[in-house]
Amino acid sequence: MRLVLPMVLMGALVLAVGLTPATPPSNDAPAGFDNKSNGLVDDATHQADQTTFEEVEQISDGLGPLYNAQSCRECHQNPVSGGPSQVNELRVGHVGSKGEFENPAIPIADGKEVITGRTLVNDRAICPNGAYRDTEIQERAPDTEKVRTFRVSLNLLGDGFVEAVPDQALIDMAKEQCRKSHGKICGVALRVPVLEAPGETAIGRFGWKDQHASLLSFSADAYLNEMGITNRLQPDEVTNLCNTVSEPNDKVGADGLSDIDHFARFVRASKAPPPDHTLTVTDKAKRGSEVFDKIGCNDCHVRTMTTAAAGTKVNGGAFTVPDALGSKQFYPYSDFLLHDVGTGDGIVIPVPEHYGRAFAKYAWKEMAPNNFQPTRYRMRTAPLWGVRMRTRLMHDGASLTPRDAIVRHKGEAEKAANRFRTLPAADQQALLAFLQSL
């Protein structure tokens, strides 16, 4: 695997005053919290996909045996389905004898079985229950797992546009970013497997570690690891204890689609998070936008990106960019690259968890599990679109205000954080007002 080190030329990406226009150009990605389609499908189809996204899974559907939530909406809903939430998950591991991160070994059922190949510790289990009253399968982090972190749920709204950004644009962005900073800010464009395109890889952009490039792969991963629902891309249960539903749990419906197809289509058809149009046009927010650029926040929190032209194949050729997503300009305030900003959680991408047994079966090109070690202290640049809807910031949710999050930045972002600290109080307040408008 190649880790492509460092951001595309910023001048071409930044609007003159750095604000989303009050009257968006015709090629702007649709934005809004209105539960309507961005044009990928009609509104009725989008609402039907949303219903599937919000469905509460039962044991009879294949829920568990280990899980965190019973629906996608449970972790992605603020202010509408597909948005972020305060819900977090626990990940653990340890440092091995060679100084590298190793996945945990978590015993369940009083030690009868040991869960390996994952860093996720599921908070819930379906047993013991009436049928298995003496089977205790609850996961708990062993004392041996000293590397521990929480991660908050991510926003999914507008991610169809993110998926449609060409790999090369992210690679070029990373190279240009590193060149302009003389090696001081160097994001990583991470090449990862595309589950629906066996043997193919693409540049990751979804998840806190950029572990997925495809929304279908991302959906399949979450369905198994967060809800315990096996599917065609992730067909193997985490444990077969207490399991009574045939695999895969996610069946193809009368329309020829399974749940993961509906999840991916729902996210692809979602509109981008809109700014607060009242605050955006205030003098204070406009000044804050200028300060945002002046102190270097936009080095990583890139304002503007453009999707590939309609007809372009992405995700290893498995998805063709449709007209509704093609050649669209959007405003994510992220480069979607991995950076070390001093808050990395020490966790490395767990290959079996995210890519299943298919990883070994298809011998993914240019890739080996140990090549993910460089992700240990790097996290994806958090997109700031819709950040005003978040009550807990950074990957672990430990920062409760934008100021807390800014001053916490170190590593590649330390200079920007220090510049913020030395700003006049009025400029600090202006920057915070700008962030509150996003």
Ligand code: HEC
Given for the second form:
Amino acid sequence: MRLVLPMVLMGALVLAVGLTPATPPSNDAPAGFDNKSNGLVDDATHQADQTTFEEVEQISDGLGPLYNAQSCRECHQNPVSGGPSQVNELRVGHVGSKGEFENPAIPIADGKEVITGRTLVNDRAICPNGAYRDTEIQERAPDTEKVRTFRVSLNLLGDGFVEAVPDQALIDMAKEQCRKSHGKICGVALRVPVLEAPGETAIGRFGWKDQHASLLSFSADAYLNEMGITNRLQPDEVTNLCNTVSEPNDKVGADGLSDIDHFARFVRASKAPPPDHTLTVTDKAKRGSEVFDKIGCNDCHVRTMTTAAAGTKVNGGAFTVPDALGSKQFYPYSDFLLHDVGTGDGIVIPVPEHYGRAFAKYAWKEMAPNNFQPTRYRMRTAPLWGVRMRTRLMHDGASLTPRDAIVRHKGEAEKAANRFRTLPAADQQALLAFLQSL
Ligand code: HEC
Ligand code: HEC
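The form predicted together with the named molecule, contrasted with the form predicted on its own above:
Shown next: the complete complex, the earlier chain at its head.
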């Protein structure tokens, strides 16, 4: 017995050691292209929210009159719902007499109406149709609108973690980056309105121009401007020609939520884009990862970020960081700041389009009249998580390979791009292999 007892004890000890993880549980944000929730809601709720995100809207639901697509998924789908896609949209404007950017004036219906306050030119319209045979409302870029660009669809997966980064972290990052580079790389942390918190602002982080801080605000904006569905945060139609369904088109459901609430929750509950685990462990990708830091790509394409603790209020107080999104580390490869890398499209954020026609009604705190001017030639650092799933790179989708995208970087990123050019061929290949693993 004397011998057996210690052995039993030892067995228990070994078992206990075997069960205790060597490292504390990871606070990494869950990642995966698996349509599963990150823990914010249960999988059934997430699936139901995804169904709303994928729903194909009809004219009887309020689609249009001007629109780009019938469902969020049409543009956010690769490789799963919520990812990016090749679909792009058209934005135009012109330079005014004082050299400043001005929003376009787009006549429709043979000039009976002029659409203003947006830079977006919708590619589709619901009429002429059987009920309106003679009403032709197709938007087209007029010759006079000489500032023109495409903007390609963005990834939404993992954006709940991005939303949960405190404003101050982005402001501090901008300062530190500028200090460290002796003023050569100074990202702009842009203050934008939060539609669901009238009068409040937060630091923008979504869209190619950081035009929104809140996923609910972005969902309301997209529902109106991409699909023509008015909602409680964007209640005004772009045109009333051919309009038949009463506003807001997005009605409150039996669960007390509107479609925009389901969209925002779908995105908030999505997992981050996972890296390609087969490639990340290769020597080539590991070497490429070192090169990425060495030549300064990570000055803007910041590897690691951490969300605020659960219970922190963000979005001007309108959203409280839930447990599933609190104190998580994630790997976006972006600082979410605006930079001039020589590719800027010349377009300033159009205020009525993104923040609503009633924008002027509210006193938005901390917003100077020229608040949006820095967005003219600056773009948000493109997050590189999931970049291997993209076929058309940069805001306009005009760079078809990562190498093309890299050598297009100028301005604040000129030095990094030049260092890439002068790398030994093997290091260039390693860097590209690393990007391929993201
Ligand atoms: C016609 C294509 C299209 C449709 C439909 C569409 N989007 Fe987008 N989405 C885009 C494009 C293009 C961008 C980038 C726009 C920009 O910044 O100019 C974008 C950006 C976004 C972003 C910002 C993501 C980020 O990380 O910066 C969110 C959130 C978003 N869309 C949500 C939605 C939701 C919700 C719907 C459905 C209501 C929707 N989108 C419908 C094309 C589309
Ligand atoms: C000064 C900040 C900055 C630096 C430094 C920088 N980038 Fe970028 N990067 C950006 C911005 C801003 C964009 C978006 C530009 C646009 O869309 O016009 C971008 C876009 C990209 C894209 C396209 C991604 C997509 O989804 O379209 C890739 C790839 C990329 N960068 C890789 C790199 C690499 C590799 C390096 C180092 C050689 C680097 N960048 C250095 C700011 C930077």
